[in-house]
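Here you get one chain, nothing else, as structure tokens; it is the form predicted alone.
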Amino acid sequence: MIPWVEKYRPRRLKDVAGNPGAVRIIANWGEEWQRGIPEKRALLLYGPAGVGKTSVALALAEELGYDSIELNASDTRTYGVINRIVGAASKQGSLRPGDGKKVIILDEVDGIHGRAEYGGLRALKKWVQETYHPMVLIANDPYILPREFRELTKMVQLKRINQRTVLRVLKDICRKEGIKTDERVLKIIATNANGDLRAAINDLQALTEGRKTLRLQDIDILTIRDSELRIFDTLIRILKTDSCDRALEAVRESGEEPDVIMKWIQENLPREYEDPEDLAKAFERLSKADIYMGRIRRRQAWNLLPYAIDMFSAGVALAKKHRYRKFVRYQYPTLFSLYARTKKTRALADSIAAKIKGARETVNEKVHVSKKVAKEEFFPLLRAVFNQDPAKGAEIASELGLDLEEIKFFTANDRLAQRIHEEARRITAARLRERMRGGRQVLLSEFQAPGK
């Protein structure tokens, strides 16, 4: 079966999904080639995986009416191989009768870097300047390549494709394949793809294998591409670069909250920066960003946000004397792990604080303090009462409508918590009977005794 990413690959530039501005620049560069040889003979397309870099290059060849030759640059690293393969392709004519032009597409050019592959990069640099045919270089991270090499090319960035565009493409494929589905299903697939159109199309094909109807329950098997994938990419781009613009761009494109990015940087800085001076300078700038973020939270001074972002992105990136080229296994922030482990406890504390706080519109009108005050001032008192005077604790539990788990929050003694809970239920039941005997109307919400 033909993969849908190939079956529905755009044949013309106008059919390319997303990045309209970049596509116009590419089209204009192609028109320059039809008039002669432009100043920049090579195009350097860069961006994250799945945004259509190869598709744009192939569509350009179709648009110009040229043949296309695809090579993987990272597999042809040496000077001799680059000279033999790329050099020959850039000088020879086309297979198409009456037309000598072709588009040479080199993928993964950022795989040719470092001292070991310098010869290959030197050869490629030569042919980028001398090619008689349009040359399209493709990279995920072009800033790994030397600046003098990048300056020889026309650099065009392709950004992540927005969810609406991905959704539109998925709908069109479903229509052509005769697949009936709920739009909510396609929205979930588009969201999970995180701007990776290729991944979204692959997911759709996998989920519809052998069926013509796709239901909401059918996507349970879909692997969630969660924000961790984005944050790892953001970390690499900030910590591995020595470019101010590159670091700032990483934050803009991440889609993550600044607080989240800062915590990831804080956790992984010591793993990346080996030099103590680099590390000290980076943490100093991260601490300044934290000061800005604190003022933003306390005073709602959002005009300070650009300064915070500058500090924890460009500031941290430029704190090092040189780039570290080692591989680093970035770690999930310890603080997030702590949050995950204490999630249930924190939710329980919030529930109790809400019951202490009360609300004017309900029968549970209590003391009307904030949740923060309830936790700081009332929790210590309740803990003391529950452990030292269980009878009084039962009265309070009845009044607040605390369930067994909420009572256990204040005492580590499970038998004591059970006894207080049972007594609280008895007190609540007795109070309701008394009110009913007095002819007082009892609201339905008042029958909610402490939970089982």
Ligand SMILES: Nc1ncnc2c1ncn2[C@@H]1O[C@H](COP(=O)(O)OP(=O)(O)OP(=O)(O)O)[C@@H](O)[C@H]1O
Contents of the next structure:
Amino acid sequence: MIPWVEKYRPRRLKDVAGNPGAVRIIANWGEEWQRGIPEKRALLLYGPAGVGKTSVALALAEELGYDSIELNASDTRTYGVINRIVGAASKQGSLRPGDGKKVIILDEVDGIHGRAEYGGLRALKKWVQETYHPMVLIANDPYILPREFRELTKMVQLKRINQRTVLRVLKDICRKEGIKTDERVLKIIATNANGDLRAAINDLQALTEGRKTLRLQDIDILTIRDSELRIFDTLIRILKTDSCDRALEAVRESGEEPDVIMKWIQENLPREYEDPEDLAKAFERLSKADIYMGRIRRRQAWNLLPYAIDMFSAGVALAKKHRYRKFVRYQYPTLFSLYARTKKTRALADSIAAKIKGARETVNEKVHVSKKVAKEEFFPLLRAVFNQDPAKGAEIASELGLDLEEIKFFTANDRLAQRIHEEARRITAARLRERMRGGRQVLLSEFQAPGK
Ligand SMILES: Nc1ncnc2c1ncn2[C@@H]1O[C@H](COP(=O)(O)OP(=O)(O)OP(=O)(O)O)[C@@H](O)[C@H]1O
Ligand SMILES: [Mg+2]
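For comparison with the form predicted alone, kindly provide the form predicted together with the named molecule.
So here's everything in the complex, that chain up top.
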């Protein structure tokens, strides 16, 4: 089944929802390219996830009738590719307008700075001054990049899509898919997405999977809206403090359901805690809390509630070695993680859990992990690792033999999943090659039980 975010990706600039001013600037810049070479040869398109940055770049190419090539700035192979494209054109002299031009789309340029990739930045600087092909650079946070670089580009911001616009897009999709729904339901999805149109569309698809009507009672989430402010406050108080009492007090005073607070913490923990050790520890406690919560739900074991609360509030608060002094824009948990326990996700979760269980048993036959434990204890941790440390994520994905769909289950966006997937395949291939090259030793060490 084709994901709706792909099916309904805007093909032309006029189909792009929201940000009309920015889209107009981009269209004008495109027209300049059809007449010659504009003053700024590269666009620096920036804004939060899921607002259409990549889509706009692709639509622009479509609009101009140029081919496009999408590359990722943190992939080292990218540099050779762009060098070839940009270099070839400048040797030929300027291309005639419209002649074999390509829109070069370079994603995650904010990722190259701050790492060892100064060389990358230097190359980028050269290209944006010399290219005869329109370049669209994409970033979430362009201010990480040095000013003198930014000034070489035409900066255009895409902002969060406002709720009315998100609602309009959702309605439109429902109409095209023949889905009957209550406007209130769509409003809830729109509010919850918080300006991320991709999240809204994904939520809609997940919630309507296998049905043609979606009613209010199907999603039972009205609490979200009323408690929005309160929950942000609770979250800040728990994640920012290093006092046990204050964390507990935050839960007491919040008046929100414990399992809702817990989902919010789960979603936002990786945004607040940076140190992997802090994160691991916090997630461990969170997953304990989750296990208690499960028992409470299944067996009405209310006596466990204080332990669950301790774990996800004070436990999480004290998991950090020091407080993080920074501003974090906390995110709404996706409806997906909150309520959409659809058949497809359940099946996906099951297959991943089975792989974790399988891997565990190969390593050490005495460790028997049930699929349930695999889910409860490993999933939150994997989610953190995949989003915080994609390189590590790739190793794990390779180890477990996760496929792309399974990786997507853990990542915040599909692009990241693709990157991890590619890297994982590279690791697996390298390991296989190693093995074929007389790797008895490799095999042995691989199957040794941990801790021996
Ligand atoms: N402004 C928009 N108009 C129409 N559809 C949109 C818009 N923004 C996002 N979408 C939908 O969400 C999907 C993902 O959008 P896109 O990949 O362009 O986001 P992005 O801003 O590049 O996100 P990221 O920062 O995660 O790469 C699109 O395929 C489309 O279905
Ligand atoms: Mg993108």
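Numbering follows the first chain given and starts at 1. Each form is matched to the other, and the largest set of C-alpha atoms that superpose within 1.5 Å is called the rigid core. Since the structure is predicted, the reported quantities are computational estimates derived from the model, not experimental observations.
Taking 2 Å as the criterion, Ser243 counts as shifted between these two forms: its C-alpha moves by at least this amount when the rigid core is aligned.
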